[in-house]
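Presented as structure tokens, the chain that follows is alone, the form predicted on its own.
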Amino acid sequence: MRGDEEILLGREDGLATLTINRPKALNALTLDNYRRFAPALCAWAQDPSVHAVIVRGAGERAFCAGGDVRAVYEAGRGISGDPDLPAVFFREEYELIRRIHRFPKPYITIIDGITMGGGAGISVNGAYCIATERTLFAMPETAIGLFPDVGATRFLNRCPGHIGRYLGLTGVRLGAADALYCGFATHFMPHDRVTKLIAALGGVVWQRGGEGDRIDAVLGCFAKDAGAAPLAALQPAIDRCFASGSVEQILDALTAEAAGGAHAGWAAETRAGLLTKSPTSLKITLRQLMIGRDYELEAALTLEYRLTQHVMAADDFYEGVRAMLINKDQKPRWRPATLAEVGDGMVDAYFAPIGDRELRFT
């Protein structure tokens, strides 16, 4: 192990380690990335002398800010890199989330810092997610002409009533709290009781079978009470404001609620955001989540795969990227401009089958 390497692999005992060594880049994961992370969990997985995996990021501001996407942006607008990256990086990001999700052997997460997108793919998707006071969680794809993936169709329907909606087309941002109340994270604790959990867990004396009972008995040593969730107030305004099935009516609902009551504030600040967002990504990312509401990962992912290579065909995604990473200048240029040019067909082709480039798990 190099510190200069940016996937940085490691033992104690039975205990291995992995650290996002990227943190001039928000621990953004690129795909060569991918490729050095998925192997070294095939591994583990057949190291009867590896129990469990911990994940973390380097530095003091990030868990993982998500994907490479200027990379993507890069390639699909043919300015560098190879060509066929837009398909080959989210195929690949998927297969390991998949991984993630299906490894054998306890699997956690620590979710200090900025998580964000792919961040919440290689977290959320996992069996343990411990958040600290530093936590800082969302899925901000609409604002950069994409929608929530990573198998956000999955687990933002797991959020207690309309939250994953409201979540997916806003993309607001998580403390700690709010990310136990959607079942994101499993566990909060403290940022200076971290280096702790590891030692403690690196000392844990394992045997065959019962890691995750050993698991839980370390995390639950060290938990702690994150407070009160801001979502838990917020839901009933949520849930009255998103249980709509289009967008247009979620922003009359939106304009109701500002009107008056205890969340006028809150609710004209949503519409407001809400409306900075590519409306293409706004009307996909609903029908997404209405299609997928029970949708197993797999599918989640299948289906998410499918639409990003029609988003990368498209327009939004590169205008976004060049908005709020590239130039910077905040201001996207949407091509449609206005939900009501957003028709239905318009939506159904970015859900249409794309043959034998699907995503298949074998």
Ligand code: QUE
Given for the second form:
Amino acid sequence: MRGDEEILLGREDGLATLTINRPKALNALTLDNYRRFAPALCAWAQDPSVHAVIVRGAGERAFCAGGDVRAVYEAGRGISGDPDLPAVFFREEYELIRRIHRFPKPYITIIDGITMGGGAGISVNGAYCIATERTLFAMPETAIGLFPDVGATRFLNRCPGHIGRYLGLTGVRLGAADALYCGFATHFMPHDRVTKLIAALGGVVWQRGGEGDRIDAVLGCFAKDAGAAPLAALQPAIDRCFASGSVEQILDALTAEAAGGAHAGWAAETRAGLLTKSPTSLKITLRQLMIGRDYELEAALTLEYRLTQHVMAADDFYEGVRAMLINKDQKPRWRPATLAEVGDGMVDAYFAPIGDRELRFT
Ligand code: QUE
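Having seen the form predicted on its own, could you give me the form predicted together with the ligand?
Every chain and every other molecule in the complex is listed next, the one we just looked at coming first.
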């Protein structure tokens, strides 16, 4: 194992380990990273001496902050890099996520820190996901003119009630208890147990075919109660406010909720937050979650890929990345600037098929 590589591969007997090692970039994944990650999984799936895989992030702050959208921005804007990157990047990211979802052996992520966007994609879609007190989970894409992708069409729709809509539209940040409540994480344990957990998994005497039972037993030994989920208390208000089929109606419901009652402050804050997001992204996101209510992962990724290619041909993604990640003025000038200007026909166009560029799974 070379310590200077961005994707570190290792072994602890029957346990294969992968560490995302770009801590200064919060372990955001580049195309090159996907091109090392995917073949490693492929080899481990076929290697009979590998019984389980564990994925973590290097450094103290992040599991993985997402995809390297800065590179996509620069390529899409013609600043640097391959002009095909917006097509290739999302394709390979989604193919990796599908491989993770269908991985034939236990796949375990330790989301011990910031886990957003693509970081959620490579964790939530796998079999086991371990949260800690340092977990900070979000799908913040509407802030950069994108929409919740990486399989979120499926995993947000599997949250209780209308919580998935709330998370995908607002990008609100969750801790461990909420990540468990939403079904994103499967276990909670304190950060200081993770090293011992990995040693314990490395020491397992595996039985072929019985890997899942062994993993369940070991994780069960290390797991603790995450405590009460703040989202559980908010859920009645969330379900009231996010039930309707248009973003405008959701804002009206939040206005009504903000007029009084136990969750008035939450409603006012949520409404104000939504008004800072890309109006186009909000309308795409709500439509995407409605269309994909019953989608399996492949259908979700195919829809999301289509959406990315339309989004990359419009303005808001570039403006969002500029405002949030490049210039950091946090003042995106969205076009269109208001929800009223984003007509149904404009939203329809983002969902139009893309012919021979579609992401198809064989
Ligand atoms: C919304 C997002 C992302 C974001 C910030 C947002 C996102 C993403 C990153 C990110 C963070 C650190 C990096 C990097 C990218 O930030 O998806 O390359 O070093 O990947 O407000 O959706």
